[in-house]
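What follows is a single chain, given as structure tokens, in the form predicted alone.
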Amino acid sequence: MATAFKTVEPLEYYRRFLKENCRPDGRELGEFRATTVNIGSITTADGSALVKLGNTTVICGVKAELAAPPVDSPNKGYIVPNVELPSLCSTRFRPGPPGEEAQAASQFIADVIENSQIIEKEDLCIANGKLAWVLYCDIICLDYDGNILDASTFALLTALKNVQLPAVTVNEETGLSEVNLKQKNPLIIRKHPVATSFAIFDDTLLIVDPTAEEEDLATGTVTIVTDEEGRLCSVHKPGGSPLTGAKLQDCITRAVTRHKEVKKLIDKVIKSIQPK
């Protein structure tokens, strides 16, 4: 009976749960799905991480290459993020060039990198005007069940923390670069941005970490990105229901708390893989 009702009237079905301050999957409105992270899962990448947020599964691999710095910024390197939502992760995506959602997610990640200053591009420069690192950050969704932005941001941050780059010098006489694979250094991570997404129901009710089904039924979504100092890095709100100042403040407060939980999880996992 419940299944039939859910199929015919999905929104009404959800409203009955929301009235009781819970959701069909048993979570409270402000409760996140179980979150796990695995570091260094891709051996061919320079850094990688696999993040699970409930059923949503995202993997991020970072590949570093050497290139000439940009002409207008001779003292900087590059960070190139790309989010892929392949057809294997959900029936909602088609094979072929990246769709709208994948493009929007890639742009969101690019903005997070820029606004949070997770890495200073100057730190990626090896020799001014001659040589710099390019970090290709590929974020691929393996299983899509909503809230791709939180999972992608988390996977990116953890993968970058896992990166080890070989020492590179430019030989003054020959002008050629010399790579020392025996000496590897971690990236300097300046800030730890964490994203927290909310779905807005019936223009007023906020629920955290929405599933794909909840996103489809919601009247809007909002994603708040904060760093470890509680600083707001970005607010991403693609249309939908407007939010009052008070509601937005609620979201920011919840995002700051979530940041602490995620940071604790990252620290714990990184500590567990360090050589004793």
Contents of the next structure:
Amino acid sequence: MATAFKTVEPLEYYRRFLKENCRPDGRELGEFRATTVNIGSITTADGSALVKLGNTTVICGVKAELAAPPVDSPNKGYIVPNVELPSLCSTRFRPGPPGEEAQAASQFIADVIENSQIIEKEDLCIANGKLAWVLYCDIICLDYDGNILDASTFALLTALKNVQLPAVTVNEETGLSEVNLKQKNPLIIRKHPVATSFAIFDDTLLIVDPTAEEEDLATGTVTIVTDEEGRLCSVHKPGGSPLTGAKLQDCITRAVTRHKEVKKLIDKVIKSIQPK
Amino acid sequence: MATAEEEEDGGGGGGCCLRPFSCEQGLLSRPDGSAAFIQGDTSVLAGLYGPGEVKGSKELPDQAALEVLLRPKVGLPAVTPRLGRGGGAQREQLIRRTCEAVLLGALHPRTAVTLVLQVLSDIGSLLSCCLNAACLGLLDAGLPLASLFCGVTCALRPDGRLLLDPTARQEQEARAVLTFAIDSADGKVLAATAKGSCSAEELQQCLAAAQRAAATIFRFYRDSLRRKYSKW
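Here we have the form predicted alone; I need the corresponding form predicted together with the partner chain.
Following is the full complex, with the preceding chain placed first.
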């Protein structure tokens, strides 16, 4: 009976739950799904992380390559993020060139990197004007069940923290670069941006960490990215139901709390693989 | 052609003022609605088609399918150097979802509404100019709307001062640039996007300034519409 009601009147079905301050999957309105993270899952990548938010699964691999730094800023390296939503992860995506959602997600991740200064691009430079690192951060969604932005940002941050770059020196005489694979150094992560997404239901109710189903039924979404100092690295509200300034402030406060939880989780997982 | 003269301060929008802005509605004959919006030296032309026939795959059974196309001044929409690779798509998504929030699409189910925004010149605050042109385009087409909206861009200078409607140079110098879409019903935030980092207090300050500026823009919308209909 309940399944039939859900199929015929999905919105009404949700409203009945929300009225009782809970959701069909048993969570409260302000409760996140179980978050798990695994690092170093891809051995061929320089850094990698697999993040699960409930059913949503995102994997991020960081591949480092050497290249000449850009002409206009010879003391900087490159970070190239890319978010892929393959047809494998959900029926809503078709094979072929990246759709609007994938492109928007890629740009969101690029903005977060730029705004938060997660890595100083100067740190990626090896020899001024000659050699620099290019970090290709490929984020691939394996299972799409909503809240892709939070999962992607989390996966990106943990993968970057997992990166070990070999020491590179430029030989003065020959001008050739020498890579020492035995000596590896971690990247310097300056900031820890963490994203928190909200879905707006019926123009008033805010629910955190929406599933794909909730995102479809919701009238809008907001994503807030904060760093450890509580500064906002991104406020992303692409249209949808209007919100008051006070509601927005509420979102920010909750995002700051969420940041602490996620940071703890990252610290724990990084610690767990460090050689004793 | 309607114009609103605002106090000006050294070329760009000085302090808490907007650059002078103006608009022209119904300037194109083929689209069902059109509007050009000029903010300082930034201008965007909007053309709106619909509600019309919809392609099979895009048809929605319960509402009108809105499509937004943002055409840059030069180059292909997908690869605009200043916006980055996915920047065009992200902006299109933001404008589309903002319009969807106010458009009463349920009154025209199984139809398509296409909004084409052509950038004519970009000297800063482009997104807010696009939003304003989009709203005036929707108004000119006479589509049913729940409320109006306007875009306001706010820049935070390195010294912490706040600047409304910045020019491209001011945007580059700024520590953070925030763009809001404000609705006319009770000044709530329809859309928000930020470049650079700022604190929560600064965000609230910018929002308050944007809401004050929005009141000026809505007054301008009203005046220009009144002028348009008084010609008959």
